[in-house]
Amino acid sequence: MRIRVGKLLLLLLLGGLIAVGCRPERRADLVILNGPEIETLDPQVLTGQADGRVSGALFEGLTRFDPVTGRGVPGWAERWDISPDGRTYTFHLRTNAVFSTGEPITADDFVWSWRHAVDPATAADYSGFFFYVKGGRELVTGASTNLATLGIRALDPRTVVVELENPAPFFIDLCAMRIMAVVPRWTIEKYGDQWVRADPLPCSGAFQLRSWRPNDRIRVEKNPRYWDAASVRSERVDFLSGDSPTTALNLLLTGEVDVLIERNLIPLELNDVLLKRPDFHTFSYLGTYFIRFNVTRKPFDDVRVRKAISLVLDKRRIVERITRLGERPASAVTPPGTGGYQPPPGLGDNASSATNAVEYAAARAINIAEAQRLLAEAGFPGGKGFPTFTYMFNAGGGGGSRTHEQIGVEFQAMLREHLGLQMELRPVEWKTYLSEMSLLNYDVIRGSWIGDYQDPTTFLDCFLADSGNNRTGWRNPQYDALMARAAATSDSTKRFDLLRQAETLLTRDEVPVIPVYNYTGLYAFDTNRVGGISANLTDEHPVWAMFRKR
């Protein structure tokens, strides 16, 4: 085996010094290789994790992440001050914020950017995020018009003041996302959606745009307007675009790219021998994969038959054989331990709970059993009567995409065996697979999520029913009324019990998503030769932190 893994490297190797060939450009001081090609580069409507890495690089809102803690930290906001009950929060911005246009960046210029992102108009999926600020729900979901409600005011030119409608203890690291950056006015009122194509560009963040060529690269120069330019180390930046693990492999291997930082993008069949390499690293992070119903297609609205699909479900076999980075199955949305919050058990954790071979089969037997039952009582004995349905993924090169297919082919048997179900394979390109899980144009979907801060909610919010990253049809007042109440309570015990009814709900009494496994991360670059990544819980490694070694 380690020799046909060693040929295997040295053809990929060969194969990368073939594919590589001149390129016209001089080389940036740092080549990162992204993953598919990004949709956009607006802060306020991306939604893939390749989009927020370059829009990240070149906007910035009050508070940025930490390279190291992953936390909110300092950003155009130099300090805060935080009024006693936790609801207002007093930001003081630079003296020197300023576009990288030239154009001064003000306290007005943050409220008319975080208006336009509540904006239903703007269609922003993360405009949940604005929940948490004072009339944001009610601007979000078109209960009301008038956007000089939000929580949101200038009280000078560089005094921000915002009021919230409870306490939220990661506040500062929410102000650090991507959709609460600050964005040029002008240029949108000028161009509408397509202001992210003005030349020049106007950032806010540690680097501008140099240059967009689609399906090749995006290179960004460093802003020597940005209040930190001083710790900014890398002048120019090339993000990569490509969904090919055999390329990726070829172009880290031969040195065109200093960092592989998609996960995808790591040929899966190579796991074993890359996990030996110095340059691979692994770490933990808050990320759960799963699987999403459209529970406005039946029958997939009746909750038996989600519950059946779900307990036949073997997530141990899965990490074992598929995915075999030391994934944990997961019972919960919530990764255990989010910011100290333990999830309830889920559905049939009795055979992620097992402790040896001889309990696991036993537990497994048991949710086989129960399934079947279920899948009976909704008027599908055997499988009888249940419609062909489709299981769409994301599908590409190789790496984390083949994992999707992967784990469709063993959900596709594991169905077929104990349940009596015909599910097909639907695979898709990117931008297909977003669009087509926004709209809920799917049978079943798999998904995913990465925690945006340290906290439960990062997760629970995304199942409101009025969340745009909800993508599953599924509303249920009581989930809703449980999550309202726990943003009302300061008392951490507390809050931490009613977040766990109201996951209970979700993935044990109404299972609109099957928990799959909890993520371990996985990048590649060689610490010789680069700099300023740190593992973090929440897989953030801001691009002004990076750097090539000389």
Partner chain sequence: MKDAALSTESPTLAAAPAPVHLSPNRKAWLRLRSNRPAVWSAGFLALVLLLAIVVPWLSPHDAVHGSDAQFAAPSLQYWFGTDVHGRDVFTRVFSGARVSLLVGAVGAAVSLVIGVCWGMVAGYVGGRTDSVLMRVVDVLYALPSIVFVIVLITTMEGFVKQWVTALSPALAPAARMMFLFVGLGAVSWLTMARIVRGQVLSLRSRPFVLASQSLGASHRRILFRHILPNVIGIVIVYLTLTVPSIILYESFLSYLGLGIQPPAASLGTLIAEGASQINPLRVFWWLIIGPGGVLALTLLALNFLGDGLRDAFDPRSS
Given for the second form:
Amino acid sequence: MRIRVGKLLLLLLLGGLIAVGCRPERRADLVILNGPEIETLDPQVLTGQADGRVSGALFEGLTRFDPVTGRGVPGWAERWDISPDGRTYTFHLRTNAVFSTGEPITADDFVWSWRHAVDPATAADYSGFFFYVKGGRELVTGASTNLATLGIRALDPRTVVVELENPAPFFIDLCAMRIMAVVPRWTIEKYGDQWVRADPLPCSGAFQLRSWRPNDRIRVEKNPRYWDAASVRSERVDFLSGDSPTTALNLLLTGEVDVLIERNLIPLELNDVLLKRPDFHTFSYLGTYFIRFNVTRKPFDDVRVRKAISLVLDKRRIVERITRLGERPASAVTPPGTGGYQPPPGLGDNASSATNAVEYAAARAINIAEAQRLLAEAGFPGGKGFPTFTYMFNAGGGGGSRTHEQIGVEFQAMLREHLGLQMELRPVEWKTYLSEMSLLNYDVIRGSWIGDYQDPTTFLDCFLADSGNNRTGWRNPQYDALMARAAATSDSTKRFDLLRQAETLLTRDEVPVIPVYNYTGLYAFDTNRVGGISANLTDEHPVWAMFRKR
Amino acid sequence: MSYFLRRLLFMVPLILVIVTLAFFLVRVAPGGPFDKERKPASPAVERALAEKYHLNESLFSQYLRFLGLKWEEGANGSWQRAPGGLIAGDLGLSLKYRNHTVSDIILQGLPVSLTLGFLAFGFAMGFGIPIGFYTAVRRGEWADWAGSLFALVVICVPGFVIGPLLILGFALKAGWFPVGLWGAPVQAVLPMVALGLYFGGRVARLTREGMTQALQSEYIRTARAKGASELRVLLKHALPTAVMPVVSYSGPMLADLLTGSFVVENIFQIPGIGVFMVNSSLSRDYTMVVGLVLLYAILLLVLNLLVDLAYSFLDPRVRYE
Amino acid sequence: MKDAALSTESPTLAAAPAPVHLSPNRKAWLRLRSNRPAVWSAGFLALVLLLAIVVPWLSPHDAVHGSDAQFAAPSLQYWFGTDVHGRDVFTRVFSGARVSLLVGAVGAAVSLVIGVCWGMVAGYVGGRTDSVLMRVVDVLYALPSIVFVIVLITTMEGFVKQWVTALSPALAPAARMMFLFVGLGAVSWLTMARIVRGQVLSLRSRPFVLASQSLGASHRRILFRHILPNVIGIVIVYLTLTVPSIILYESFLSYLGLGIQPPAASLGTLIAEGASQINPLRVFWWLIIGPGGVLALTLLALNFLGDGLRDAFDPRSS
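May I ask for the structure of the form predicted together with the partner chain now, the form predicted alone having been displayed?
Starting with the chain above, the whole complex follows.
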């Protein structure tokens, strides 16, 4: 009996080993460590950056992102005309437009794709991008159900005409977004929500899907029918999913992975070391780390309290000691240079602009004194009588969350030292964090925002009274009015002026949020081995441009 | 034997209880599967999403649907059973990985976790039982000290320390093994060691204890008095009862090992299901949590039944009435 | 104030039942004292306990407040170096040891009381009782403990926190700890129950048990006089294995944001912090050696003490 059990066990072990061994895998031409397992490949419903990287390789729209500038350049539309009032775009499609499976891509496909994306039944989280298109807002919000009212029509099989609600100077960039891509109508009609699992999957991008093993890897192959197939320099690309920064670094150093593109996979502790390495590259992009106040709760309903807390936050210490990637301390929500926009100086900007330690210390001293005065004015001299409150942040999962804790620890110390305030740190896991933030069930909470396109509205729209992304309880009619006026203005200087007024209200006068710093991105690849990746503000790195040098 | 048949039959309602508890527990937790850092474009979109996955229905209705006992009025006015559900063997789509069904993900990851789990189990038993056996026989001598110290050290050093250290030493410095990923046999070695050491240390301790007790018991003295050879006494008489604590422990241990380890899969970037075990709870992937609990419960109950079976093999005096 | 009061009381607590004759306990005590590794281990544990109590008080550094000395290597000023916020790791290790020892003690206590009783009753009574008791263990074991802790914290924390804060505002962070204890306690006893039950199943049909049964001894007497002494060895050994897993499980929960509240730390979270930066480029080794060494040595000492106790209480050892 015992012998048989032993034999059985041995056989099992051997069988296991053989099972492991029986999966020979040819290395792809390019291996990208893409971050967490992607949630969906459907370009219309995806939300994650990791999802977008893969889906962007498979699907393309009227325009695509330029690998160098990160802005929209001709995709399936080879050129376009813009009406003088900036509200009508006429796109001319390429003659050779086909899906990877051979079916033609026509103007009607674009009309159908966009209508499908705005249809609430598709449940596309990002369908808000269609608010700029005439009739888009009504359809997405459900006010209208007639999809034909969307401002897109096919003039002929090769011409798409798009009408906008307001002139949007960034519309060409917008057209390169995943959700604007052309998708295979017949596949979607046949398979419904699970259409991306169709085999073969008709793709409109530079690559086609080869295999997809959850939590392991997605393999894509060059799409020979892509209009620009000649520029696609990798035959086969693997996207690995992984969650551990240290492992990511090991895989990169041993050459198992060519490109490490997810910033949450960079080991934070090594930021200062990695910065000096030739295979790690930093770039600034449209992202801001900030702290939200719940303005519906006492005492944070008092602007003086918010200002006082904001003024004592030593942003420079945080970027120099915690994040350590050369981030820029921020006093505005919009990063400087977003689509040519320069944000107005926010509260405490004198410290951000100090050029040396002495100046900085002086500016800090002024800010701290001002903060103490404001707090006293609000009825809490020296922090007396101020209730203990909590600072909430998300913990667990990925490298980023450790930063949140570390920033919290510094923030806590600063408040105690300069204002005598008692702030408790409250780490919560991700979903609780989101839920508590949405329900305004917090005192002070960390936040961040990544811009989607190169225009300040991608940040400033968040703080509109009816925006689901506001999550501070702050609503200001004056702000909303300024934003509405800006939206209706086509002159870029005047428009930016209005936006600056709005942002001043947000970050200097009302302070429902404390901007902390603008993100610096970091990605890793050996320039001797990999090419075709450039830094750009939108953090868009098209895979078709990447290649491994031989 | 009828005892075990009854146990086997009783497993069905028991699993139902476990799965039901998990079903409601995960839905009580704050937040939902579709909560994201950004709000959907409009409440209409949010509603449509909830409708698609029936999250807008009452908990009870969702539960019926999950069981496959939900009857609804069809388009033509006739009542029919909503498709899918547990009775149809359908666990539904994952709510986080929306292009995969739960069974899809489990079937992809389970073979990997099973392989690694069995390897680690074999490794743990392979060094744990001999060390435990030897240290008990050589009790109080230096060999006991050395073996026990080794077992204790691997127990005290957590997997998230052992894993990176193994990688640093044997993969990066020595270059004998790859730093991670899965596919070739050589890639299974370090994860197997990282996972097996911890359990092996415990197995060694439990075996040593069981052996010590067995060696002091009256029947061993009887066996010795009868003049059986020492080796025969040790292997034939003492060892079977000595491994009883290990057997008790290996039920839950094997269930844990076979469903993957979050830490080891994370460190070695292995596509098993251990990572999902933790992440599905965190991401409120309701269907996935329930599916994994179902899998885990079946494994655990079957293994514990096997453990109870093994008791009566190892010690004929164990009887279940 | 409070602590002082406690410490004056503790000697009376420690002086447990005064032995009148050479009882089995007394014999065990004598045996334990002659076991050198056990005595050394007990001494070491007492030292760690003492350090955990006094270091956070007496240290010139603060466990939660940072300084400008970021990532300083161990020196005379900072014995275990400093961390990212410039906090003294030595002070943090011993204030973390407070948490970890407490967590380990709670886990062990739950495991000992609930687990052992549960397992003994199940194994001894057998039949339907055994089935019901063990199926409860199976159900609890199979449920996802993370979800359990999440639900526990989010549904109860607000309420309990109000209640605790009303007692004393300084105790507010302790509210989180209570949930940690409940969550850890809930899972810590399950395997213990299984193991004890397995042993009892085999013991209850041994001659000495059958003999006392036929002599008319009460079940209680049989359980505590005959069965318990025979499982005490495995109980102690498994207890010493429970403590490390509970301590490490706490650090996992803390990592997920379900455990202790920063800036406080436990040994587990300190080690996890140190382990996360083991990489080929640069390792701040003191972040792992300090807390890791203290934890490993403590657990080792605990195990040797456990071995000593086990031998001392063994009814058959001469």
